[in-house]
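Read the single chain below, which is given as structure tokens and is the form predicted on its own.
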Amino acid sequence: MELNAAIETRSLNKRFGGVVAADNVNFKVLSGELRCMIGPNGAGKSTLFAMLCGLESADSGQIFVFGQDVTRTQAFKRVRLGVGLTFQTNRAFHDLSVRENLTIPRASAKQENMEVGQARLAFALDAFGLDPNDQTKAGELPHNQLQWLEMAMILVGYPNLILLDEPTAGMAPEETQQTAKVLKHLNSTGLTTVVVEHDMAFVKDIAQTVTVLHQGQVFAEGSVAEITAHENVRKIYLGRA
């Protein structure tokens, strides 16, 4: 395990009945960098995000993040590790109020972190325009803040990592462009970003690394450049022109 490495897996295995949704995934992201993950409907990036985020359990390999063997530990776990997470099904609690919501994950914050964390939580509420003492119930916002008060939870524990599942899924482009506006910034101030998207603009915006993922394996990872440009990953996802 390489010391600048915020999370890795090694020889990673899974498989639902005869389907293989990863087979013998090696992914490297490293601390402070900011990493897409693509690929076609069935390519495994959601079982590879969820063993990422100990939703699912691997049948064989390991997953370390910040150096410590996390194969087999829990979510919440990772969380108390400085790892923050969202999904594709937004998990705001939507019957507590912004204020509440923003309230909730304090428990987790890692106190080492807080003077830098404070500081990026500061910026999304602001670029994201939610005021930490709303007393709007979150399920009353439109859908974009909705979304952007998940990414505002996740900061509020001041993570190191975070993992992103499809954050821009249903937003307009303005709201796209926001949203990368955010996390380039986060990602400026240090903190390791792991982002599964389909929105390939939204990935050119804000990537600087790019893996790939067909049928369980990681097929192709490179710059934004070299990956548009990559005849065979064009043919399985990106469409010729």
Contents of the next structure:
Amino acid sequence: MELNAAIETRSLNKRFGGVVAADNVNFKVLSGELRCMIGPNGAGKSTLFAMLCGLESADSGQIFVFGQDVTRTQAFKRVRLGVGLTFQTNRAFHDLSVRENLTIPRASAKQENMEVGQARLAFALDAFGLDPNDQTKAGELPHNQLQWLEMAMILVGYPNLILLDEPTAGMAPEETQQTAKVLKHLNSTGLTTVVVEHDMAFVKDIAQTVTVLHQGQVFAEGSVAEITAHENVRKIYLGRA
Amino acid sequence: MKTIIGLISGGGDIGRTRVFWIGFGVIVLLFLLYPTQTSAFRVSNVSYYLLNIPLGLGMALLWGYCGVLSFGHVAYFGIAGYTYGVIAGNMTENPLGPLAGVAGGLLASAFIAGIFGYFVFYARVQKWIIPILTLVLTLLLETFLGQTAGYQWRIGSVLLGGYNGMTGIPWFQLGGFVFEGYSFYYLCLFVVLACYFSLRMLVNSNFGQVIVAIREDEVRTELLGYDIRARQWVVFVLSAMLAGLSGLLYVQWGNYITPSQVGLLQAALPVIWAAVGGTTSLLAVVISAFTLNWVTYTLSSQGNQYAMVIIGTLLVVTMLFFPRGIVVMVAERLGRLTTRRTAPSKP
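Since the structure above is the form predicted on its own, I would like to see how the form predicted together with the partner chain looks, so please show that one next.
Following is the full complex, with the preceding chain placed first.
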């Protein structure tokens, strides 16, 4: 186990009946890295995220977060190790105000990260145009702000690692660019970031390394240039040979 | 002091304006003066309406704020009531007997709810199954208590009494002062106000915000680092103790309790109070529990056999036309009218 790995999975397997969602997945993200994960629908990206944060248990294999074996650790305890996750479908508390959405995560914040965490949060709130005292119901926000609100919510917990499942889904190009700008800045402060995305322009903009998942397996891994030039990746995912 | 006022007047319940608090103060004053203007019989009846309010508040906290519906909270009402009867009934010579009964009753309801809640929440039982499990518990309790007729079913000198119930339960007393009649009315009023203000503080605290978040989205809340099982368990036990508090006041009011108090009909009532008033507001449930108890008791005491049919019809009407509860929706409408009136007009 490498000491500077933020996440590492070893021979991770998961099946749903006859469907193989994870097939001997060995996946590693180093601390401070900004990794993008791509793959066709059903490749197992969201299931891998769910296993990483503890929402799904693995059939076999091991998961390490910052060097700690969390394979059997409950989801809320993994979060307390400094992990934040946003979902594919927005799960901010729609019936609560923006202020409440940004207050609720505060009690479980990782205090040892407070200084850097506060700076990251302040930057994100400013860049996203979110007022932490806004009494508007979250459900009344436009789609992009709702997505940004959920990202800000996990930053309130001062995490060391964020897992974002399609953070720009449904956003306009300029909103996607703004999201990219914020993620790159957060990563520059040392925040390890793993993003599942379909928007290749966004991936090319932010990713340092790209992992391609296909049929529950790590199909390819490398820089953006390597992945886009990879013949088989172009066949299975990018849609051109 | 500032913190306490801030917690009481926070956004977790309806009613935050100065006008509201003035009106609230006037109503409390009227309740304080009520016994000076009416007969002891009527005061006793109003005591009954008041003593059911903690049970309703417990239901609002559990269902409205935490999103967990219990269809059997009267089980804890009954457990506390019977426990008080047994302890105080065996300590009739001791002035501390009723106090020990109160402590025993609350502990018993908390203990049973704690065990039950542990298995339900830590096993992550799906939400739609919980009402069924809670109802089963209370019906089992009713069936068990119903077959306790006979001299062999006694604890110390107190007979459980089968379907005839436990009788001769002592009044509550503190030192040499016995709470009966008017003093019992004021005890009930004090308990209701104490519960209401404490719960307003709770729902406006960080803990209260988290339980609302659990109601909104359990998975999201857990992935913000909260052990949602522990918080649901705490709320469940707390709401069971509130039901127990009503059970204690009930046996001190009537000096008896029967298994029907934990039966199906009684089990439905707190759910109806909460639904009709509006589950997401403590005040709404206070108003609805008081009013519906008054309606039910008045109709029943006049020999009207249709009291429960009328209450059931009210529930159906509420579900159809006031899905968030009558009091809550009226309060929302009033709030909108006030905002419109105070909003600056467009140039």
